[in-house]
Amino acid sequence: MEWYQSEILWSLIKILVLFFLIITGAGYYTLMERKGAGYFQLRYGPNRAGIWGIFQPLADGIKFLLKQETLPKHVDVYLFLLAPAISVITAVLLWSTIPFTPLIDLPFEVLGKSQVALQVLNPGSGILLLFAISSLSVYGVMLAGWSSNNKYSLLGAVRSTAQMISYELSLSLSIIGVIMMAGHFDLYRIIEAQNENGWFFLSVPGFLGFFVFIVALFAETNRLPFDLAEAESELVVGFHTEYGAFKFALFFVAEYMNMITVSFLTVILFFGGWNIPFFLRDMVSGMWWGPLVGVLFFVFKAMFFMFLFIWVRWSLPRFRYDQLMNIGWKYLLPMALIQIFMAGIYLYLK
């Protein structure tokens, strides 16, 4: 057997490539947010570390690594250290199920296949596995607040746990219409279904599902206007009040990883993934560089939603906690159920 026929080798290559993309993407997403905040507030963002501040993420990473690690005496040590690890591990695992590229033709067969995609795992129930992994991230937040033995941290963890559990229901229901219209749980096949039938966003149930999905994502990722778990005016910084140095960096990086992940997921479920829109599809059809153009469109569409997180953060005020829960239970949940009913009618009449 040739060396390039090793399944373990190809899996390791995919894992290393994705891990590099995760760390680099999360680092430069922080720079994108800080630059965006500067433009929104009519000031300069980071502009000292390299040209246009391009080395600022590297400088931040070195700073976090070199800062002195502290461990408060009153914390539960094992759970205190475990919490940030859970958050970043779940964030990394989510990337393993995302199909970042279409199937690419190879000049030789690998493991009996002449095509390969940048995706570590391709289970038939990819969307279910992704949501199962994402639901575990709440344990990192909950354990961080509990183990810190701090009233601000505990209140932030309770808020965040209630918020994530409440909005996970609407988030899960919002994709059922997509699954019904695609007829698959496989993320790759969901993209292919949109290639054949058009983007789900353009259908009535798809549009309503997208609206519920995108609002629930802001609550799931603890971003403004739903960042009640980190309300500085009340809770200092919430569940990670006692964390510093590299342990805080893990929470910080996990948050930005999750925002990148859900941006790609939004494009996959509602905007056709790497499918090229309109007349451009015919222009690249049959060309060897067609898949590359598709990947560029995929990234471009995802970057719009990454920018949307920044735009909303620096444009809208924070909701009160009772308003947050009312939106989740009294508005989003009924809308999610209605879009499932509408998806059934859409499929019946189709």
Contents of the next structure:
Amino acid sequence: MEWYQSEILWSLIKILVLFFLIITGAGYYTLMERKGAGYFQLRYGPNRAGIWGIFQPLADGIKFLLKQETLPKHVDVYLFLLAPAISVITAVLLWSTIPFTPLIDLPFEVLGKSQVALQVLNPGSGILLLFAISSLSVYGVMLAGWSSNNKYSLLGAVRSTAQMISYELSLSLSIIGVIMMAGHFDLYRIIEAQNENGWFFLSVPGFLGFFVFIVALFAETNRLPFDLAEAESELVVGFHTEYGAFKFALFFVAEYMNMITVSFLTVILFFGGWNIPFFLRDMVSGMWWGPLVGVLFFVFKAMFFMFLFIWVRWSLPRFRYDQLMNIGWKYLLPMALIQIFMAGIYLYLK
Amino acid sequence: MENIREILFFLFAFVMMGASFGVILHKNPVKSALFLVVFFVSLASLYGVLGAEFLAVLQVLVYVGAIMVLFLFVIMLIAVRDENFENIGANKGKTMVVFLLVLAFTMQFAALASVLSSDDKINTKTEYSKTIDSAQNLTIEGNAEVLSFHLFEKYILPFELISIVLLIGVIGAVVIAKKNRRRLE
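If the one shown is the form predicted alone, what is the structure of the form predicted together with the partner chain?
Zooming out: every chain and molecule, the one shown earlier first.
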């Protein structure tokens, strides 16, 4: 066996590539957010570190690393330190199941296959694994709030937990229509199903599911207009009030990583992933760079949703807590249930 | 490969043992609940080692992601203090009862284990595919498919009965909560 035929080596390469991408992506997403916020408010945003502030994420990272690490007196030390780690670990783990590229032809054989996709693991229950990991991320917020021994932190954590429980229900129900139409839990096959039948967004149950999905995502990622867990006008910054320096940076980075992940997930579930538009399909078919064009479209579509998060954040005010619960239980949940019913009818008629 | 499987089994089993002791011995209820989370996650990993990835994912999704979050939420809200719990061993009689129960359980478990080990070894390989209809050569593949075939074809009656039991539980909870509210008013 050749030395490069080891499965561990190839997984390691994929993991390293994805880890580099997610760290850089999150860094530059913060820059995009700050720039976007600047233009929404008729100012420039960061523009000192390099041209267009291109080195700003690097400078921020160095700043967070060099700040003094402080530990408040009455905290529960182990859980206090564990909480940001859980947040960032779940955020990184989420990337393991997302297929970023279709199968790409290789000039040589690897592990008996001549094709490879940039996806660390592809379990049969891909989308469920993704939801299982993301359901763990609530522990980061919860433990941070509880272990801080601070009223505001605890209030933020309690709010966040209640919010996540309410919205995770709608979120997981909203994708059932897609799973029914695709017939698989596997993310790769969900994209392939859209390659054949068109985007799920364009079908009736898919459209309804998308609407519920995107609203629930804002709640799940703790973004405005649903960021009650860190409502700065009421709770200082909520669950991470007591955190500083790099521990805060971990929460911060995890939030942006999660937003990138869910942007890609939205595209995978409802907008056909790396599907190539019909007018380009004949042109690229059979070319070795064909899949890469698809990846380019994939990233562009995901970038639109990343922009949507910024757009909404700087356009809408925060909801009140009772309004948040009303939307979750009285509107989104029934809509998600109707969507499942409609998916059944859709499949029956097809 | 089999070797790695065995090492992983003992690793997760060890973590599970430690975590379950943590659940019953730790004085802080929040940390007890967290030990239970660790227990569930390592149990899911154990399922994963056995090849039942679908079950593993559901274990994490349902128990860790939903049930334990609710548990912790309630514990945090009512804010139980450490002093509410007496020291372990303070009450001799209770300690004795717990000790005897644990001993009885361990003996029973050992008996069960010896019975099982005398037979064939526990099947560590999962059926990834199953022939539904050999005449039409219909097969299903994958964890979720095999599981749902068993649930919705073979064991449909118990499955529906369980869902009715759960429904009864939900209605019961609502009734109990309503009663308390009326008394308060």
